[in-house]
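In structure tokens, one chain follows: the form predicted on its own.
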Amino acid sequence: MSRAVTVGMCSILALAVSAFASGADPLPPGTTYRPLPAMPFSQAKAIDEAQKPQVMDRQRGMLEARYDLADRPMDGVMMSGGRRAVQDGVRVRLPEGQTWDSLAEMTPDEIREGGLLPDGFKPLPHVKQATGGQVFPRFVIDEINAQESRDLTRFDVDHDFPDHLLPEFPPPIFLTTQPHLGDVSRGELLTIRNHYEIMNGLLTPVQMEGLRILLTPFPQEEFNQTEDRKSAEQHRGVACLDCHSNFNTNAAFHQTPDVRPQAARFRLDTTSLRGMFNQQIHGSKRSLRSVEDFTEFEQHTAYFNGDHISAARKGEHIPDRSHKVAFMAQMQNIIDFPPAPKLDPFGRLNPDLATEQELAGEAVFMGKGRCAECHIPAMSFMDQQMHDLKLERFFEPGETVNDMVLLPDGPIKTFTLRGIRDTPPYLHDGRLMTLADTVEFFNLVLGTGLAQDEKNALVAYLLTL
């Protein structure tokens, strides 16, 4: 396996192998913990900044390959804040040849035996595979900045996605202990400089504290003050909310902590906050089994790549158990989902308020569809469990797609679908990039022969959640 970044120029890929050989960074492919810089740090941004152009046409002309990027709103149809359209139509890209049917009517090993599986229902590579780390969308990292001064710009990648395929920025804010109130945040996205303002009088001294720790900065393994990082300026680092904007998701990505080596270890899309009190299971791949745990966890994994051996010199925070930990589960634990005005109590439509449209999808969701198997409705549609696609089924293990190994992803949390609308890419890495493209996987991973009136139907279904 290569260790260089293919960027497809010839001087650009002679300074990667020398970054390489002398254990600079991107990683080597199979070490287990990150090694220490070996060069100085003007010397790798240099490498960085060179490639930088490279990289991102190589990741541009993946996804325009895999995807339709066009924006193409659905008419109409807008985020629970109001401030972003939800995008329309499956987006995936066809095999020469074929047609939604004609794949749905092969069985796994003629999908597989013909290399017919799409390419966008594969997993996704970070943009910098070899490097990976925290990727920020550039309107989050404007409003930062903005408010605080602190920029999460990298000087060696940016985000991949066009902004009309992202959550709607800011989200809004709904608490479970003030549902008269609607959205509590004003418009604005939450920051250190902000908060007490909008959540005084709203939340109890120790919400107000764990809200407080969740948008405090701390260092990071990409942004922080030593010469291992990957913003221009020494930083201060990141809070748990610059990813989860106002405890929602605004699609930053970074990779898994639990995979090894760096090759194979898979894109991780932020995952919405919204809900943590029903939520039992938690990471994608740990299956933690409190809000507790996580919190503390992420310290290491988020926050230092799964590494505790890199983390101490960069200025390591672990928050105190029992009295910190605790604070910021509480605050987490009173953000609810959007209103979802045509489900009744037990996560199921409303006839006298829902279309023939969406009572149709509904059916499909609870039968043919076998959504409800894992996406319990009166469970905040999800059942607590890890479940194994096994999609391996339908492509060979082993290709190498921007750096990236592709093999099977293993079993996976199952997300809440209470609020879908609000959190696109879809799956644990954002390869999917709509509604309709997460329909058309489904119905070919799990074999469902949904007729398109019926996968119609399943989207507007999807979206009274």
Second form
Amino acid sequence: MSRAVTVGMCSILALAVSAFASGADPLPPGTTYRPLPAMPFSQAKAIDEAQKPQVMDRQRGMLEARYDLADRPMDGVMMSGGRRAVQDGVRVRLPEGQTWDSLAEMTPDEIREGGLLPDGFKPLPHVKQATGGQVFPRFVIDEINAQESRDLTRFDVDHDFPDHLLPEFPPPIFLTTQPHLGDVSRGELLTIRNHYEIMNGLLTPVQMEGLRILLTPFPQEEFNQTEDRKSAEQHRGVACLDCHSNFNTNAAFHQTPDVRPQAARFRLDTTSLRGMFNQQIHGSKRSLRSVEDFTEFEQHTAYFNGDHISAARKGEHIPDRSHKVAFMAQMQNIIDFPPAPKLDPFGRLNPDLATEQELAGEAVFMGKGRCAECHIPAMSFMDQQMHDLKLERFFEPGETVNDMVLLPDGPIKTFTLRGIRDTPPYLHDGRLMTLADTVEFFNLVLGTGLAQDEKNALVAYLLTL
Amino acid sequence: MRVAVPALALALLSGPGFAQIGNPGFMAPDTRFESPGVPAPDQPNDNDKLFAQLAAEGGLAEVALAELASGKAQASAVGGFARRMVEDHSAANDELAGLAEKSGIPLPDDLNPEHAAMRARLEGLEGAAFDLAYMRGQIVDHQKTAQILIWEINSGQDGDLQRFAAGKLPTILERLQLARGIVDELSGVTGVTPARGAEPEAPDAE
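What I would like now is the form predicted in complex with the partner chain, since the data block earlier showed the form predicted on its own; can you produce it?
After this comes the whole thing, all chains and molecules, with the earlier chain placed first.
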């Protein structure tokens, strides 16, 4: 080969390299992937256990600075199963010297520049951001352990909210296929131990098999057999309905599987599965288009944080799409909302049954409050869309709170408002404790300028849904 | 005054003096602890070391490229941005160097190949082409910096470096937004980068 040809080829090669590679190193692998543990399990466990009180104190300090966590139930208003009272009043604390009305009169720029957005309106950190993972309320852990001898206690963290701010437990179950029966839960928590006795005669064989799988524990990031876990014993894992108790929510939380690096992952409060039959997009960020997709993919996401590599090591269980996934989906699709006798078939209040205040609240909901632009009554108070509230208009992104970086949330799925009194806390991360908090939040974010009587009417209306 | 007491408690628990809480499972087996779960100071893990080196490389490049831009920028917004970069990063580089020395992390003292190549390319450009290429590079650099700062906040274990990362992140995000706005303007794009009220003014812009 002549020298000229060689030089020419080298030049072509160099050109090709510069065209296809920037020469830059990628960001470190840990920005996307979960590392392998390095510390022996017993040692990591001892450290976590010793640090747990301090972790919980820090979280409680943050919560108490943001919210009034007192047990102040609404007079005579219970959740649908009659097992827990609905909590009253605005719980988000105001910045010194401000009122809700004074904030509502400011522009987003003024609130941002003055640092005046109430901290309770900002993203809510996981109790231990760097570790993350699923965290269950004590009453859920106790009941599952009593029935199944399966202990969902973590040695590093506990749930961080007082029980009275969480959904009732166990919640009632309403089936679209058995509307004449009302709540079919018998006041029990459905588990792998009791579901057949409770549900046989109410379900089809296909639905029953779907239910069985939804109640079967499978390995999960924090509850598994490996040293990378947060349960004391090698663990059988977690069932779908461990978080979605009786197909509602028990306010167990984890972090979004859809964001990296870890410090940017926002908290996710478990969503209810009631009304699944009308829900067309799934996952607050993923917008999966069917409950079948979601059911199949949860093994990668809720179970393993969107890290299929970690999942492969710990033992993920991908249900067979053509059979098992369909069975699980069919079971979820017969879960109804709790009855709302004051609503007509279009989701509007029946004026003969509703109070004046509730009707006034509906008028605000449909008009000045702009709620119905996304929460459309005839569409089960959803719109099958994701929306970006652009909360970052009101605060400077990038602040770190309890190891979580507060960033813009971006578009999030519209959740249903049917049965809303049964599913506190509110918003995708559970940052709002009461319905009155949600009214103040949206009044500020949407700039709707509601008066106090309009806010009260809106809360009264939400309780009818 | 019901806010004051919890706010004080919060300040004590999560203020600048409080170390981030990591996952001990991912810590080295020979980690020395100050208290359970809190590594003794100046004891960087591999992530801290890599973070410090990447941040230092980025800081060096910011200053070097900004010095180049101060002489070559055509648009006043670009010149102002470059002066701001020199000011921001000179101070941050010194702070980082102090922390790294305390923790025994050697830092680079020259541009990495990526930034050296970028400087060479920018040296060959003039006028509007230079402005746009410099500012587009700034967007990528600030995006990368934001992600490694966020990464360090949870994945490091050297409290000083983690607090450095947390402290710098809001500024980096603000500068990123500023750079996006300038690139939009230079390239005739409107209505993409959200306006944020009064734009932060360059400290020593003419």
